[in-house]
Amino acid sequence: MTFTAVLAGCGAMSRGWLSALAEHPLLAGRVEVVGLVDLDRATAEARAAEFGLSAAVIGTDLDAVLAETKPDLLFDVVIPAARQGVVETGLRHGCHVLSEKPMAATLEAGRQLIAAAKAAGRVHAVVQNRRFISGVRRIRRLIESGALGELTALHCDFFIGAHFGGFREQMENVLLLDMAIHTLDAARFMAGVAPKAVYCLETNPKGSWYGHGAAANAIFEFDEGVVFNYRGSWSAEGANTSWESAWRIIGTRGTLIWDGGETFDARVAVDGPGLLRDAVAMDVPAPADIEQTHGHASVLAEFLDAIEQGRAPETASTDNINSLAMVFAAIESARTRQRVTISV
């Protein structure tokens, strides 16, 4: 089946769609990007100029070019203050939504937007495309195996100098919101339990670029006594981490150290005499579903294979709701330094 879609947003970040759905195998024939929506026309008409897209309608006014071109599919792909009123346009026109994250500017708006594609019997669901990185699979394979025991906690390090200039450098929570938002997503996935509570201290380093909150401390309560403990910034300069992030899971029987890119060094304990116990080297086999782990390629074709088959995508708003409760609840427990309940 060939998917029609118009796709919001032809800033930076449009650029990566449109290059998956070009070029990548898992997407081949399987979208027709019929409109391209922006603000600004230029910028559409040269993203349109850009990947060949002549036969597109261009405009500036989504819910016109959503009535001329009757797509099956709306790639939200604008910013997050602007995200509700896109989607719900796309909703009332009968598209399926692909966003951007994060899914919503406030809690209560992802709720209304889960009310509202439920109403209109849609698939709404959000580019959390990390979740599809071999690594973060392979992480929660080896977990869901027992291999490292039972999972008591996972730490976190995201330190990069980012400078990408635009809407982020004025925008408020800018960690938080515009980048943990993945990290928080990987982690709850990895994990497999459900986050209760949070306590968290976020400041705007000496030096920061950014206008408010670009880095930020964070330790989440998870079901079954799990500990998240996530420490990020994006103004830290002169050692960046992988922008997936440096990771410790440790286990009841031992311990994986993963670099955020190809490095695993997972360990298990061995009985014996002593102060410290002796460990053991163990493998971290390649997730099951390997085929799948293409990043942004894979939520877009996991989001299509949904449609087609009447079911839910795993990264649908009313899964992704739970990652966002995580981001909001952090941010309230850095404004009001109180731990705060996790709930959506």
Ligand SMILES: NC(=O)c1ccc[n+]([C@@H]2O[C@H](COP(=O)([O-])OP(=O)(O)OC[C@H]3O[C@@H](n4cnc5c(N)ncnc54)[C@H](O)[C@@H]3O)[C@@H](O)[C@H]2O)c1
Given for the second form:
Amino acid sequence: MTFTAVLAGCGAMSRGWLSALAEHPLLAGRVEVVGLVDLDRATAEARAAEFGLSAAVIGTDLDAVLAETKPDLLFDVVIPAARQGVVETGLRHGCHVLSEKPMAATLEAGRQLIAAAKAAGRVHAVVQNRRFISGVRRIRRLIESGALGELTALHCDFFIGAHFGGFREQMENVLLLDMAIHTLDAARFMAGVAPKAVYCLETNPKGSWYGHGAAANAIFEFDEGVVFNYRGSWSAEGANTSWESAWRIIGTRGTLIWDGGETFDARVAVDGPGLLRDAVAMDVPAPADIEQTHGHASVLAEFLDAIEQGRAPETASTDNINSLAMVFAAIESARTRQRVTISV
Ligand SMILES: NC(=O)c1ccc[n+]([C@@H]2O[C@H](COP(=O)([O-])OP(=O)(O)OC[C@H]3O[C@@H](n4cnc5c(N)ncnc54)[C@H](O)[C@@H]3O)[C@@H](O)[C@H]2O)c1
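After the form predicted alone, can we look at the form predicted together with this ligand?
First the chain shown before, then all remaining chains and molecules of the complex.
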């Protein structure tokens, strides 16, 4: 079937959504964009022209465009501060809603949106595209296979000197809320066990061009004794990591090192005498499902599949709130300088 959709928020990220919808084989012919909304009309008009959407209704008032177009879907690509109102408006018009991350600007807002989607009987999901990549899927498979033994720890480094301009430079807790949400979600997915508690130190390093929270060090306790150690900064110049971070993942038999790109080094120890054990290299399996490795296109396809099949998508808000809760617990820990229990 072909779904009709309105997209709200025609800024930088909307190009990624519209390109995926227009070009990706997973999405061919599945969605007709019937409306584009932005507070700045010229921004929406420019996107419509760029993607040849001459028949789409253009507007600055989401409510009015939804009333006119009556779409099946609302694609929410607005800034986080506007998210709650936009999602609630979409649900009120009977749309299934797919939002950009973060799912909400507060945990309470996240809970309210889950309740609103349930009351409306509509699918509500989040673009957590950085779990839909080959490396993350391969690591999940490796951990599940038990080849590293039982998982004990994940360590990750995210260091990128990113000069975005725009809303991020004024945003509170910018690294944790706008970026670490991806990394924390990926860790939760790869580990396959639930986060329980966190200790976090959040800083805005000397020389930072952000207003608040451009760096964080957070230690998460997961179920089954697994520890996840996150170190990140958006104002670290000179030696950028991958956007996926650089990882060291340790099990009872061995370790996987992943550079966040194409390089994996997995080794397991062999029995022997002496202080240090030899280690032998091991293959990291291919992703179980290649269709889940295409970022935004995979999230969008999963959202459409779930609606068609009457099931919850992988990044349903009811699950994604567990990643949001990791972020807000880290923020709370940094504020109170205490260990904080993670609960939704
Ligand atoms: N998943 C990813 O990898 C990824 C990457 C970048 C950004 N994002 C997310 O995408 C979202 C948008 O980010 P961006 O970089 O495109 O920001 P942006 O500032 O470039 O664009 C946001 C647009 O939303 C519009 N807008 C704001 N409030 C609105 C409202 N109430 N109704 C309609 N339009 C409204 C603004 O006018 C602006 O044009 C954010 O949540 C961001 O975190 C996700």
